[in-house]
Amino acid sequence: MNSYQAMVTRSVDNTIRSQIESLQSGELAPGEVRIQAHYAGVNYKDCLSLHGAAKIITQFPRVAGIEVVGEVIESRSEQFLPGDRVLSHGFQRGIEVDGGFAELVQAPAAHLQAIPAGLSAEQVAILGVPGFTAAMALERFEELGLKPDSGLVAVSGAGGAVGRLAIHMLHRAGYRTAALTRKLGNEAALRALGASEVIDISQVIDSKRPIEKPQFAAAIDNVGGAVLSWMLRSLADGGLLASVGNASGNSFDGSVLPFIMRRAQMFGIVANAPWPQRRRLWDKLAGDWKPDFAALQPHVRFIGLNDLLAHAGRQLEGATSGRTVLRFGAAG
């Protein structure tokens, strides 16, 4: 394949523009391994990049897409051979180097991981960065002593990919979850994924109390802002909060009371994890923590490259839900 299609983002007169372009294989980023892309998850961060809604990309032109799943077609590395199925996320993919929104991707071997036994390429793409993020949070919770009988675990942004995957994975691991959402029309779908409770977050976040009734043993926050603040104030004694996203803003108001009265612990999750953790968690996602993909299927949408830009606009407007995956024609 000497030429390939890619969604290219350029800065033109300080305006960000993205469009499908035909590129030559000689324009690929440096790396020992060339991959025929089969899937690329579409994340909120990618949508910001495509529409220039935030300063994500560091240098233009750039192919966005922070993750990719595909098949090795050429390799100068002993680690990978043609025909190997691989995944890549992190390592500034789609930000400082070209990402997954292209039919061909070239990468250093050090940025690639073989798809673990027990998962198909499509299943890895469905999980992607959202599933890996949820797994990182769950592992940290359990390292800090959380157990299924510890109490309710809250998940904000329950309609999004991270939220839905987290709810389902926690349920499969034996935890009771509370799905926090503004869209109560999603209640039946969230309960089908395993949510024990569904809370209309819009009815509670305007509270001005410095500390709330203790409700949650742990919480995963995808949103930031007032939602994070309310969840923190609502933790039970010794409660844990994983901050994984900022869809509603980068800041939040709060006080020290959850920390000094209830011994709350809050920490951040960054999916660009070190290799030992990457391998460990992907093995868990292929084993003990493997989701029921039949249950996830109604929450997954596959799109083509021609649909990507319009979808990204809708996702930024909050008009989408669940997980969206870009599927290339070569995907099996």
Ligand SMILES: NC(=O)c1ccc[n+]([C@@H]2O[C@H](COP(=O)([O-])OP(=O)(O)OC[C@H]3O[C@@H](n4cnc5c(N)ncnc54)[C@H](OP(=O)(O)O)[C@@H]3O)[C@@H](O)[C@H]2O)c1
Second form
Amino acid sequence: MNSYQAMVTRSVDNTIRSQIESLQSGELAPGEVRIQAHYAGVNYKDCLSLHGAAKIITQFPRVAGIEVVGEVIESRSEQFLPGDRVLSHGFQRGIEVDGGFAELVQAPAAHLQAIPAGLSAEQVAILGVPGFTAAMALERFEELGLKPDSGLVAVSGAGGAVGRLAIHMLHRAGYRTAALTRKLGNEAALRALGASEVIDISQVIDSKRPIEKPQFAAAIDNVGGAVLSWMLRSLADGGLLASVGNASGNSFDGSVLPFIMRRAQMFGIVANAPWPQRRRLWDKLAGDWKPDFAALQPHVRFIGLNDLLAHAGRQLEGATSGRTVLRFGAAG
Ligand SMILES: NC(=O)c1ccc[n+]([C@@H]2O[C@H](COP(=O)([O-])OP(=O)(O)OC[C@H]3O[C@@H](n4cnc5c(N)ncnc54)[C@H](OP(=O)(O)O)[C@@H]3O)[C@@H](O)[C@H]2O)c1
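How about the form predicted together with this ligand, since we already have the form predicted alone?
What follows is the entire complex, opening with the chain shown before.
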């Protein structure tokens, strides 16, 4: 048995608390592998879990972290051998089963995939769930007929991880984007990532018009609430809206007008995708949709396990920006 460090989230007297603890690794079941974690992206949902700010974790104690990138060190599956570099996200990791905020992670081989050729482990970690989610939205848009000459694509929560990666990936794929943000101070950074326009959401969301000037061929919403309402009302004829996130809340006001006057289509994105789509999109992220990692570099921050709790608190307050990745000693 090996001892390892993990950020453990417990419910004590109905209060959620997270702290670093030393755990002992257990026996692997048939079909399982043990991973030495090198990176774990820090997602908004993980921050909610760590601070008990929403009911995400189903059973305590739990190691949060919906994604992990690392190296197989022990295997009871024929699919993976020690030394294989792998990634895993979703499949209730960090929610119903222990997740990525630990030096060692145990997982069924069925929840893992090899790091795609063309990406390093660090690059996979930088993309993680946010990059995969942006790729899901882009794939769906293109399935529904969106093309670079269709028009402007709006991205809300532009300063966050999904927002920045979506803007950059859309730009690389030839699309013009409008970044919607609360923080105009990020304008230069968002334009450097490829945003064609930057819109201060405080200037638009108080509008009470039943329908707005048609300006977006498509939109990715990471925020919900009044921002989602405004984007939906601002879609052009045949516009597409991908609902991804709820950083400002779950509900939104709306009417049927965007649907019956402009043929709007709105749909949800769930990153916990089935297998064929996972492999297909990770291959795209390693190929045609591979970001310019040098351009992403100023938008990515690496932290250690000791910094995780404080970082998560700041991310929930909206005081952070870009993509944050937990880096374990082995990868440092
Ligand atoms: N559907 C899925 O499978 C899936 C996958 C990944 C993420 N998500 C969800 O997508 C959302 C974004 O994720 P993320 O990783 O990008 O999170 P993030 O890095 O924390 O960024 C969220 C961004 O939303 C904006 N924001 C935050 N609070 C807001 C508020 N009260 N009002 C308006 N804007 C606000 C901010 O952008 P500005 O600073 O630019 O205003 C912030 O940077 C989260 O809700 C997350 O849970 C869903």
